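First, one chain by itself in structure tokens, the form predicted on its own.
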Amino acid sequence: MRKQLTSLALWIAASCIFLTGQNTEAASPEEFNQKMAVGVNLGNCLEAPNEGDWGLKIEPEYLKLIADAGFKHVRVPIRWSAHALKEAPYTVEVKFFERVDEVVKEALNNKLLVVLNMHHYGEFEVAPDAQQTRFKAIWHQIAEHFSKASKDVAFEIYNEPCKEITDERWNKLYPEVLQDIRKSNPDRVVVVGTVKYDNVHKLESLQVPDSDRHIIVTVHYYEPFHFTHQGAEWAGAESAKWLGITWKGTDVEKSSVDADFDIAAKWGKDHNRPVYLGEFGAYSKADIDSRARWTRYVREAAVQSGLSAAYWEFGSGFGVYDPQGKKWREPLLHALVGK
């Protein structure tokens, strides 16, 4: 057994160091939100059970593509707790980390930023008080196995808190993961969301430790949801009946927006922490005119807000580019990154 472990350990020294040389000089978070600028998430894919179960692999030539197009940054979902142990010690499995390795890689060397995160741990949603001591696990193997990655990767620690984590049960166990995160980089950025599904209106609910300067807040935004989730299957029986509905950005269409970004600026300047549009995205059952007008504007918002953004998501339901047409969604895409 020893000697088992001599080698994982070894092995997990040695797939780090192609992390390694590209930066390793931590930037404050401030910078590092501004450097991320407008990203793109690599949705669909490892978030799925299985990477390729819901149709989409991250291809190396994807990264490339991100990059060109002018993305800064990729924000990566990452099911984690498909690929544990379900008992102690928890072990993520050697090959699935390889294989995080290798977008990793790729995403650096197309000179993109990443955050890295824990997505879709659902017995956790519903039982995070019996799943705590996994969920802490999970994230101290994470944590060791990039610990000399380049600062250029970020972690986040759950994707959108919801169903039983209420903001008692989330300011208490997040700031144990942390804690443990800092024993092995103390001054990686770190983002953290607020609970109801990274709600900007639960903001003022996250007690952000006043010790650690190297976190980043995030939210979400899909607001007006029976707009961005028409037809949405995962939505349930009613969003049938959302279909049509369209964004014509009128004054009181945008004005909503604005206030929810007003929320989120006036929360990052009084707290003196930036904040970070970590999804944002209006499914493909919309029209593509309303769909890339309401995209615009939110990426507007957002970056007058002075929040970097990451648009959900890359290449499904809500996607920036066609995996099968090999092409990007144009009007999309210059709603992104476009002037």
Contents of the next structure:
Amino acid sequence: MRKQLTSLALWIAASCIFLTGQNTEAASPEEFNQKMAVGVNLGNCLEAPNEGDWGLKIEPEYLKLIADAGFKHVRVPIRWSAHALKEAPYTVEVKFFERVDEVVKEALNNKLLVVLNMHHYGEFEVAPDAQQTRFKAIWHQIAEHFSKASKDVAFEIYNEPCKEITDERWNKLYPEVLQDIRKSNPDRVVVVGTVKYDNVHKLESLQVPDSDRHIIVTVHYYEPFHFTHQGAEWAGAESAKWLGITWKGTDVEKSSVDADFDIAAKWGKDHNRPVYLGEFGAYSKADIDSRARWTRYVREAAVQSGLSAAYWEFGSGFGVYDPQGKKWREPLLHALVGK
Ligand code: GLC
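Given the form predicted on its own above, I would also like to look at the protein as it appears in the form predicted in complex with ligand GLC.
Then the entire complex follows, led off by the chain already shown.
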């Protein structure tokens, strides 16, 4: 009996350590953003219909590699909608929560901050009104599930709001979701993006509730799009015509990046909100020298503008890491974490 009680106590202690991780103190979003520094997206894994469908699964050793390389956080794109009932009560599969828990645990064990998002809920993008009850119900479950998790874990309400998710709809819906998240996670950092795919030019129309001081605002950056998305199959047949476009780092090229980051920095300052560049990257069909130059320049522009940043992505088509060869793509790695 005593032995049983001891193991029970040990089990409870172990679970608490996992649930709370190292950090039970909520950082201000400014501190959190600073600590995030430069990170990487674990893309093409948990936001595929099923993990592995797009050729990559998150292996525990990846989190160690990422931390050892000098990245400070991981953004974890997640297709929750593929693992929740289609009808009320829209229950999220226990097994899927367990899988996300494993990834979070491994990241925290390696002292990485974590951003958990909701990604590729396609039905929501085309019919946000019809899907909003389900959207909210899924978020309610995520919020409750992670309510005791380490404060090193942040939530991001939706990746790249787009299509029918207009300014008007987004500015009404996301604060309602946020309000519900706050019931179980009063001071957790929550990341919110702009419409038109987390567009920097849409910051102006994003309304952020004044009373909530635990928010980080996010944008993505893939400009010039014809360079970063050349040959990208999902960008349409046109993208084949962009093959061969380079990025030399001319004054004109640089000043166009600078102008966009000035907008983000100014918006953050004017609105007193930290800003996070949650995605930036150039697809593998562009030449590696251009990719490395662009990646370094954008990373530096983000950091100089006071933004945290996460490269898109770890080990797939944009990959800074080559999982087959089990090695970093050095020019990209240096562009991201080098001096
Ligand atoms: C967005 C999309 C993702 C895509 C990436 C680069 O995050 O959701 O699927 O790979 O941008 O285009």
